[in-house]
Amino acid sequence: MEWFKDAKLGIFIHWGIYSVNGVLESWSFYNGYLPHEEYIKQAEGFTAKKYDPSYWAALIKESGAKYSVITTKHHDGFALWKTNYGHFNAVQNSPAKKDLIAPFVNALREQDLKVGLYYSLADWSYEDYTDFTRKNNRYSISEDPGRWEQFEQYNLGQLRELKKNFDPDLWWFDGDWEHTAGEWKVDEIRSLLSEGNSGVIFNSRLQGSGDYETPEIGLPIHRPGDDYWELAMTMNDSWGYQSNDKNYKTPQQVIDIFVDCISKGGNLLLDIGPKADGTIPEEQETILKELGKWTSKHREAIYGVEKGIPYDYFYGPTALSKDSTTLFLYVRDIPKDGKIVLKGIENKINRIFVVGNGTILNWEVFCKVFWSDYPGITYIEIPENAIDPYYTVIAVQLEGGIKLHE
């Protein structure tokens, strides 16, 4: 899990036939917003004619991400690779007429980025799957176990293909809520996909049999447990491309959330939704490029850092170097008197500087007296010319590993 913990930033990609009319992914027919047959017709417009996987990978690299996760198949069952299982895929059933996963995986690896594959266990379009829409189930497993076994073989067959063809660094499962771990054959899936790749990572959506937690959309108020975690989040309000959804977060707001994830020791998996022709919406490109400017400048305070200290000690998010001898302070706004406040640090401070800028900062300590062990309140002065447009990051170099006054 070490590379995953150090990566901090990944890019999620939701790409499928739902981008043709800009509808609510697979949920649009499942929830009855439009008939299934109308939803499926979108495949006729899925051209991918301007798809440039090398450009995608380069843009992802520029954003500062260390890995990317692409939807190989959403709940609608439309597969983006050349599969021999089922009859609904980009090669056979769309004008794209080609495997769309292989060139992207190759492009990611050329950029030295880790590869993640999203796969929906549920397949609402497949004839032998139990569920079809929210109001219409095909059958129950207890009624027809043989039919369920046929579906399991289809699912396992597709996973074998993905494993053989791409053998990703990370598997991102979804759709697990409709059946139990036993019904999905989770142990068999993990064993199959780990063969010859003992370091492969699984997200938590295998009925809890995963390696890290996967909260979605909502930024956790508190760190999710003591182990690894990743926030999957959209740039606007949609996973896939929807032309009507203009409710984009600003680069500042995206970086706000990213910094919060860093301070809680987690990752951000930021989603993009390409159009049906393979182009990435301009608003999404802008966010990725602005994010890249900030990550490039502040890489020292992003990759490989540990979760920060409680807000009791600093009025904002923080992180620590692996050896805990450097405390990073993330400053969102311009301090009203040009100073920020750090409290209760028992270590001697050796130096304070602006990350990505190099400016050495002055500081003063107040409320430290000889008759008390209270370490005092440190006021750090930040000159206006050192302020970053998004977050100014201050590195506080300590003598020894950090010690917080209790």
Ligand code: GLC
Contents of the next structure:
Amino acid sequence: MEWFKDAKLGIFIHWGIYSVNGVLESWSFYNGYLPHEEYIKQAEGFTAKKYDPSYWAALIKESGAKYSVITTKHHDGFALWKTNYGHFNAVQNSPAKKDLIAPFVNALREQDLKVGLYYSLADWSYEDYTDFTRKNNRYSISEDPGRWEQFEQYNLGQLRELKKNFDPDLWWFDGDWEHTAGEWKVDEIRSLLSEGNSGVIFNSRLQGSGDYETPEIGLPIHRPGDDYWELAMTMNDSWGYQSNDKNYKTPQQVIDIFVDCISKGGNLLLDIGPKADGTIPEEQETILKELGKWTSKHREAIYGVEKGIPYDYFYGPTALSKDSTTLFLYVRDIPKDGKIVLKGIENKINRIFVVGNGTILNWEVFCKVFWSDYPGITYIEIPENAIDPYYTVIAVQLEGGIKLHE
Ligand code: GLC
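Show the other one: the form predicted in complex with the ligand, since we just had the form predicted alone.
Every component of the complex follows; first up is the chain already shown.
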């Protein structure tokens, strides 16, 4: 889990036929917002005409992400790679007429980014799958175990293919809630996909049998325990491209959430939803580039850091270097006297500087008296010329590993 824990930022990609009309991915027919045939017809408009996987990978790299996770198949069953299983895929059923996953995986590897594949276990369009829509189930496994077995052979076949063709670093499963671990053959899936790749990582949507938690949209309020976790989040309110959804977070708001994840010891998996022609919507591109400006300046306060200290000691997000001798303070808004306040740190402070800018800062300590071991209150002054447009990050170098006063 080492690379994953240190990576902090990943880019999620939801790309599929739902981007043609800009409707809710898969759920739109499942929930009955449009008939299944109409939904499927979108495949006719899925051209990928301007798809430039090298550009995607370069943009992801520029954002500061260390990995990317792309939908190989969502709940609608449309496969984006060249598959010999099933009937519904980009090569045979859309004007794209090619494997869209292979060149992207290569482009990621060329950029030295880790490869994650999203795969929906549930496949609502497949004729031998149990569930079709919210109101319409095809059959139940107990009624027709043979039919389920057929479906499982199809699903395992696709997974085997993905493994053989791409052998990703990370498997991001979804849609597991419709069946039990036994019905999905989770153990078999895990051992199949781990063959010859013992470091491979699985998210937790395999009926609990995964390596890390995947909260979605809801940023955890409290610092989760010591478990690995990753927040999957949209830039607007949609995973896939929906032209009508203009409810984008600003770059500042995305960075707010990212900093919160870092300070709580987790990763952010930030989603983009490319259009049917393969272009990335302008608003999404802007967010990735702005994020890139901030991440490239603050590398040392992002990658490989550990979760921060309780808010009792600093009114804001923080993180620690692995050896806990550097405390990073993420300052969004500068106080009116230009001074931030740190309390109860027992270590001697050796130096304080602005990350990515280098300015060495002055500090003063109050309420520290000779007759008590109370470490005092530290005021750190941030000069105006050191202020970052998003978050100014202050590195506090301590003598030894951090000791918090109780
Ligand atoms: C949900 C949804 C899905 C989306 C995913 C991303 O489980 O079913 O549409 O792809 O979350 O985390």
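What you see is a predicted model, and the numbers here were worked out from it, not measured in a lab. Only residues modelled in both forms are compared. Throughout, rigid core stands for the largest set of C-alpha atoms superposing within 1.5 Å between the two forms. Residue numbers count along the first chain shown, from 1.
Novice: Can you list the runs of 3 or more residues whose CA atoms move by 2 Å or more between the two forms, with the rigid core superposed?
Specialist: CA shift run, sole hit: 223-225.
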